[in-house]
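Listed next as structure tokens is one chain, alone, in the form predicted on its own.
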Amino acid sequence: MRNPPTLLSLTIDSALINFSTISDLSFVPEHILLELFVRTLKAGKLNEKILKLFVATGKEEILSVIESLNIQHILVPVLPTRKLFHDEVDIVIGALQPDLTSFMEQWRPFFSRFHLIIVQDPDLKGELKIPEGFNLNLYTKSDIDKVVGSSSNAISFSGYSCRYFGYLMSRNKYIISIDDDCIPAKNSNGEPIDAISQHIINLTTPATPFFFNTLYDPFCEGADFVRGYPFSLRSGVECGLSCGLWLNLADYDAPTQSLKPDLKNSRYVDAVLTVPARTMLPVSGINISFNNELVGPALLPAFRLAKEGKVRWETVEDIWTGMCVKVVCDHLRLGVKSGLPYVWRQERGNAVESLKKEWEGVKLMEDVVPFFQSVRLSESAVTAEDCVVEIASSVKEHLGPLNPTFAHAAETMVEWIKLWKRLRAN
């Protein structure tokens, strides 16, 4: 027969249900407290307001079993008001059509607020249609030759890939990049999404790739630690790199969008996760941001297909950076969120027309995830830049015999870090 339950437990179980109306627990003798702390793990409800409460009666018994058990603060930062990221933000457009008015009129109530870098696809002939009112520089096929030089002839920065251009030319901490062809989404309300700032509370809130949330980002509002989270990981580590989604046209291959051409993105899911460490994405330069300080070398033009065109669906280069970057992150012990902010995409290109060009990237990549499955970097690599050389060494002892094409990437690697260093010398 089971005992009665006694006054202490009763008393303990209607603490743990009403936590949110505690605001002092000096006064609890150290027995219970001490009881009640145990209960309180055990539970799953511990949390940064409640161990501030526990830790604020300064009980030795109670600081010693957190203290044993690796119990650290969880620091949610502060995210800084938008007046302080006027002058810490680029956000990077590559323009591949020749008339952006429409494109920046709707995106003016985001933009305007930050400076712009507008790289001009090198092949597109004539002056950019740029409306008046932004903060700007924009360059275009003289200016990247410039400042290229002599490296023209390994990196190619034509088509998506002038938007790299303007991740080498920026100064500043963090890099928001969205193509020409997108929009401001709507939320499930109907309301327009400030992607910018979005993205800059996925880079300022530490990401959690070394344990997952299956209640995804806990830093986001309305969200916390689940149950059996370890607390020596819920302080999380730096955000290197934020991948935006989109809604209307997904980003499917090419044989995918030709056998189901309808097929389109209309699910608004509101979250953000943290992508687990040694696990590979497909990373798409469509609507990204990154902490340039930290991982912005690792984002680079160098995986180029043969026949690669202009649309989307003929290329691969930013799946190929995608997983370079990824790998530094996970080397540095930086993370990769995926999820908000969505952007609107528009419609461009011809998935049937765009197949031929395309299927050499998509066979391709039965090699390149295994080979980046497998990389493991030296101790010795603690930049991205090291870590960029020495993945571009392993990608010529054992991608290069297999094809050209991974031959000419690790070239064009080693050529964008000694371009990198030399920009920032100066």
Contents of the next structure:
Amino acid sequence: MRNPPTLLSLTIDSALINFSTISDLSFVPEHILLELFVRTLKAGKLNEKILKLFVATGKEEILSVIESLNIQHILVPVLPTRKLFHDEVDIVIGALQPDLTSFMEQWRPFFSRFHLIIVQDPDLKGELKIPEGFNLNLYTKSDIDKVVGSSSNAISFSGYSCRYFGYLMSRNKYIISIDDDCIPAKNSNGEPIDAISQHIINLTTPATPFFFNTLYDPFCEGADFVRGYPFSLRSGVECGLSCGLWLNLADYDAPTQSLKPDLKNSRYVDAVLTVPARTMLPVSGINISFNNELVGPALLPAFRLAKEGKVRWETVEDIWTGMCVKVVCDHLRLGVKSGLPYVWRQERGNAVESLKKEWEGVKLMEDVVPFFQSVRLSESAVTAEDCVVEIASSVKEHLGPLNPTFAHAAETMVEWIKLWKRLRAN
Amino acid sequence: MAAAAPPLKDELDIVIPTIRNLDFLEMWRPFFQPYHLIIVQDGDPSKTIKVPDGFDYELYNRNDINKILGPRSSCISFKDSACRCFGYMVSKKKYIFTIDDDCFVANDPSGKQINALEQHIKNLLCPSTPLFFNTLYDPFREGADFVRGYPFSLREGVPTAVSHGLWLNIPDYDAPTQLVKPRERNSRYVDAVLTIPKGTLFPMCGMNLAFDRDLIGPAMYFGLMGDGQPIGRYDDMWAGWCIKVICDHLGLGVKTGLPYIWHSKASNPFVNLKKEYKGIFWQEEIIPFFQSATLSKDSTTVQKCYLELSKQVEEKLGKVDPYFVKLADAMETWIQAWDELNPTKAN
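Same protein, the form predicted together with its partner chain this time rather than the form predicted on its own?
Next comes the full complex, this chain leading.
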């Protein structure tokens, strides 16, 4: 038979529960006070106010216990956490190189608060080197094969496309993705720039696609809508996609960089702007972020060149995807922003070599751009999934006959949506 | 002193509307002196406005405007800086740069003085890219280019008709914004020039503006504002919406961004509110009108486009307020006056 609780312990229990009504402990005998203190600690209920009550008794034993346990008053007030969106953000990194140590260390101050999803390029053999101390999930070829199953025939996650598997796995609202050969850029004071924060700001402030503001982003500090900007358009719309830029090695194509091997981007343009509705742009996958809830399904791996490579000069998959996303955003009345943040892009590869190997991408743009500029979606397409399916059908009809790459892209887009829906249904 | 001759020295006029004085020209002297000025004096014609020595200029007051245009002078506003467009009309040059008399030379982040005129000229002399957005902004600027994915067939660009500059210090806000944020100053130097995409409208500010008269001049009418009119401070806005529709139709480009000037004077927000009041409501109708305005294939010159637009203004905006019927009429008068003063050499 269990011993019934003592009156003392019942009293202490009651005190613990009702601490908020207690304003003075000085009348409590010291040995009971000690017991109360220990039980408060065990229950995890010691806060600033309660600590003050104990200290105010002036009882020596209590004070020495407090000292020996090194319990300190919090001098700096704990500020309520600014909406930092910690648990709403996933940083997705496609690993195309085996050693991510330097990359992750450079980004650590800005990555460490967030959950990371790292996807290893299925073509990359061996184990990735990743430094400790990050909250991350790592996915490799075997994970991809397991999850994607039979449709892995249609969808390739090789090379730069590996990150899309990360998008698929993410259940967070905002996704930020940066190429693994980019490090934080520095501002004019030599301090590293927090690209993650800037992307979050871009995604969580309204966009203004229906009328151009000549002072750029009207929601940033120190700016506003200018004279002549209609008031009915000043609340803006939600931002679906944020495209950042690059200092040092800019995202030029192989012909351009080959022609101008010394051309580096050193101009820091201190602006974010909304790319107007119905205006197409080349979205570079090097430094982007998006609202996964609103446009997630449209960030897809579909457009693979015959000699698709492992440097950006040998791919246009992100350009294709970016235009899909822009069409979706325009149709769903969402915004796409471009500008800050900058990242510093390190040099890798050789533009001339890439040009020799793969130039088809440049040629295919001639058909891709007019297509996306003119594609229109039906009223019944009300989600990103619907939009992608309609775009795919239009690609098949209008671009498919021109080049097998397009026909394949259309098929892959349809497969992707099926996969997306299947995984989200669980 | 620059070693090279000032660019477009004999091909560009600087048009300045003023009602007070031209003291601000002293600061601009190193940059403006080689150029010809057209001063449009607003307000009381009997007042003498002194032009600082050493400038080559022509000056027009209201009497001059009435004499030159006769009955057509009704289209030129009185007691509003909109009167500046008279200067565009009488100019014989290819390019115009217009600036307000409370705009001074700004400094770039390195502390160097900005030669706004030189930057406008650079903007006008190199192509625009309205058909596809370049994420690195103006690809023709030094140190930049077209990014990956930009189709080569679109890399030639189109001729630039307008260069719209910006302002540091006092930003160009409307009266309600000024009232709410009287202390806000624009201190952000955005080192970019970019083409405003086709199909997108923007608020064009006349404080720091340059354009190619041959390409777009006749559409740069700044409307009926000021004395005797129900609205003010929408002159440049009106012109901006008109020119953008026409530029989009004719395949011309409009750039915005650099150069910056230093805007020193904040006008009285209560006075501004009275002037803008109707405009704030009307623009809710005006914007959709311009956003959906289409011009026919037969409108192949700026004048034809403008006249077609004026008919649409009368038809569609006339319902909003009789002012627009008057404005449409003035738009026609403007074209007549323009054509008379600027007879085409051909036929």
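Numbering follows the first chain given and starts at 1. Just so we're on the same page, rigid core means the largest C-alpha set that superposes within 1.5 Å between forms. This one's a predicted model, so the numbers in the text were calculated from it and none came from an experiment.
### Query
2 Å or more on the CA of Glu61 between these two forms, with the rigid core superposed, yes or no?
Yes, Glu61 moves 2 Å or more.
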